[in-house]
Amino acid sequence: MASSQKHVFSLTGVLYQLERLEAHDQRSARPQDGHQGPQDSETDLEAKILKLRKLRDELRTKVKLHEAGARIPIANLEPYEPLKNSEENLKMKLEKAKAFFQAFHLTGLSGKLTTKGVCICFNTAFEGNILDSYYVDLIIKKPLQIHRHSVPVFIPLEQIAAKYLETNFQHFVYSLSEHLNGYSGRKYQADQLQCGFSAFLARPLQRNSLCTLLSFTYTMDPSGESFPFCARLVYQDLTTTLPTDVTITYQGTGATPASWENQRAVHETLFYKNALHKVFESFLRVRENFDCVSSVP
């Protein structure tokens, strides 16, 4: 408990320092002696303030989670005893469970007590879009047991449970949440590409059940006059929504166009750093700008 309090105090100290820095930057950004600073300097200060605010909000969230976790550790949830629980004990367990799930609410987790334990609901999301929800129904006794669940069969639930369920329950919850959010995020991107940008696809998108391997052939020109690209995206980390390996090859029978290598390198970087549908949104903007320029007499 002392270590948790110490960590919380250190975080609040960092928050104080960040607020001081933000206030200093705001004062620096004001015009002094009737003269305004260069525009570039103001832009830098605004960007720095936004960055500090984002970091401050993240640290505040961590403080709340640490405070709640320190008050109500999951180990305090007593084993299920159907014949010995008095009404007072049941109320105490209910309050503990509510506090525990409130601590995780900011991460998209919620739960409720059942007759034999607790049911945890994992609400997945990507870029602010609410996606699928999954549940895990646990029996609280020694050892903890998974009674039933709706987690897809290709998510390594058994391995995660064997590693963390008994030894570190909070890590079990976080790890499973990361796997589910990673899968939902990858699936969402693939669906967006297939439904929203089918005009770019020369062939249907191919993907495996976990959406850790995506392959597709696309062109920059819907008329098919431009040379095609064949992309292969691999997600080795099951908790990530960005590929760990990108391979783009030339899909054609003729010689490789002179400008192909430059475009290939640019596209590869885009796929590494951006969500899949965001890359094709940028392709669409390039095409629209080109069409506007071409239509000008």
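No experiment lies behind these values; they were computed from the predicted model shown. Rigid core: the largest C-alpha set superposing within 1.5 Å between the two forms. Residue numbers count along the first chain shown, from 1. What changes on going to the form predicted in complex with its partner chain:
Relative to the superposed core, K48 undergoes a Cα shift of 2 Å or more between these two forms.
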The other form holds:
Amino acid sequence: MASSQKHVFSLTGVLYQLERLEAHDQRSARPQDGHQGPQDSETDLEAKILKLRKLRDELRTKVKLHEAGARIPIANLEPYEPLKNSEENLKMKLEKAKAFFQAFHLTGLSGKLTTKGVCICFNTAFEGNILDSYYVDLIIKKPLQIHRHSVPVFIPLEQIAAKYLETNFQHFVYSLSEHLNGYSGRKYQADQLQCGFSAFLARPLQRNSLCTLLSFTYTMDPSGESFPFCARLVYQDLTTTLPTDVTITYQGTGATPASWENQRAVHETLFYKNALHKVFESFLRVRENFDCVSSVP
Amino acid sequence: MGHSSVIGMDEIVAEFIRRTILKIPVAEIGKILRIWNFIPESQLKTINLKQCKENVSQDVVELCKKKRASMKEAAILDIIYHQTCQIKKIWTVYKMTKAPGEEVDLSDMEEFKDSFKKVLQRALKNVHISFRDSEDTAVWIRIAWGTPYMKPNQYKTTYMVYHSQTPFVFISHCRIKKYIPELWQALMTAGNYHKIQQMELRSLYLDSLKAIVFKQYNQDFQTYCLTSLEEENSEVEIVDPRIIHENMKEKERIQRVTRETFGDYVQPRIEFAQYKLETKFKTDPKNGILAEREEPFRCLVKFSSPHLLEALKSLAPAGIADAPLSSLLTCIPHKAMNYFTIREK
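Please could you give me the other form, the form predicted in complex with its partner chain, since above is the form predicted on its own?
Below: every chain and molecule of the assembly, starting with the one above.
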């Protein structure tokens, strides 16, 4: 091996292999050596060198593109003949995984590679508000395993994993993301109602852990003279942020006036179609308008 | 002496309230009474908290008598006391499982409470059941046990904490153990579960148990990536660059391994871990009579500490143990166990 030759270590070991082959080629070209080199004939070696050079050039252009900021489309990473060194294969796979996660970052999903596998981060959001993040740490081996996670215990993670983790990884990630976003969205609405509109509530908001059942009593009139509405919102689908069942009733004794009944019907529709705090914001506007009107002499 | 509404407050209730107030640390009495919200604020202000506790509790009892407190309200006061103060009671964790194929259900807490109460009262005479919701969507259930011939004993109570839509229940038992089957039945019927099992996890600290079981500790996933781990700069006391720490590399390795095992944050607090060994005694086959025993050598090893997991975490950095520690010690929070039985493989 010519010692004066500088080793060029590049992104992949291909160039290093190439150098070795070239050096070996040079050595076997010298007539004085006793070594004959491998059994392959000269033409085979030449063909191999040409192939590797072609591959090297392709990879160089790809590196340049990557550095220029362009994203390498995953489909363009062509399969090539596996080299003796399987480390290249693994590196290619890691690059592919990185690009995959970069693309998904916009959907609130991101991942980091760890020593044994990958840690997926689920960033949840609702109506433009960034909410909590949850992590799932996976060990890549057969079968795929969840090492640890920060998903709340009432999210059916085991069921989702049992269904999709082995068979369809993308679907697993997608389904879990939907559940987490659904939960975050419902929790956000419940928190907003509890903190922002407590003036309307006759008694504190009641909820269960998943926020799939919300129960509260509210009045339109701050003085408490009007008949209260007792609302019960049920979210049958764990991935939605709008209720599937809305029931508004009157808990007291006696008959309710027709105006109350009308309001009840209107409110029920509102709760079906809008986020909880938005409905109460509209109530607030109605109340403010009413105050404005009534204060006019 | 037993008529409550005609004469005034029941003497039993009065005594119970008096004794409960005596148990509460003086600093917390005002806070707890306010949370209880039974005595109006204006009257609370009249209580002089600086006098001796006996007098404070008498004053409170007098105010309660005016409002005719019943055992129902007194039970709530007891629950609030348990929720607020660190009570020296061991909490055990139980895990419930649903029948296979059952989906996550809606879990209406009101229905749960109704159902639980009905089932338990149908099975047993003279049980006094109280509920109080806590902020984290959990319900505290207080049960005072009686017999068909005796009214419930308000001083021997069982506390249960249940978070909706989770399979875990935290129970702090009094010494009455014979009604456990009825308790399980009520719990499983109300929660729509199929089976209940005791976990090998016990501690004085309910919050730590929750943290372990709900996996709320040590969730710093953002730095959990080997490539971004940076060694913290140890304090540079030595100014002269010719002096180095002899075992710097080893020290750094230990720090890294400890960090990977335990994470950066404070561990949940438990006070003991117990290992029951049923393994054969391993020694040189020629030496000693113990070597020839066929039966396993039974032995109990118990680690105690005011804060066991933090103590374990500091063992390797202190140089007392090798890093990494035995997985039997480090698996405690991950496996949610602190009682182990080790048998021959």
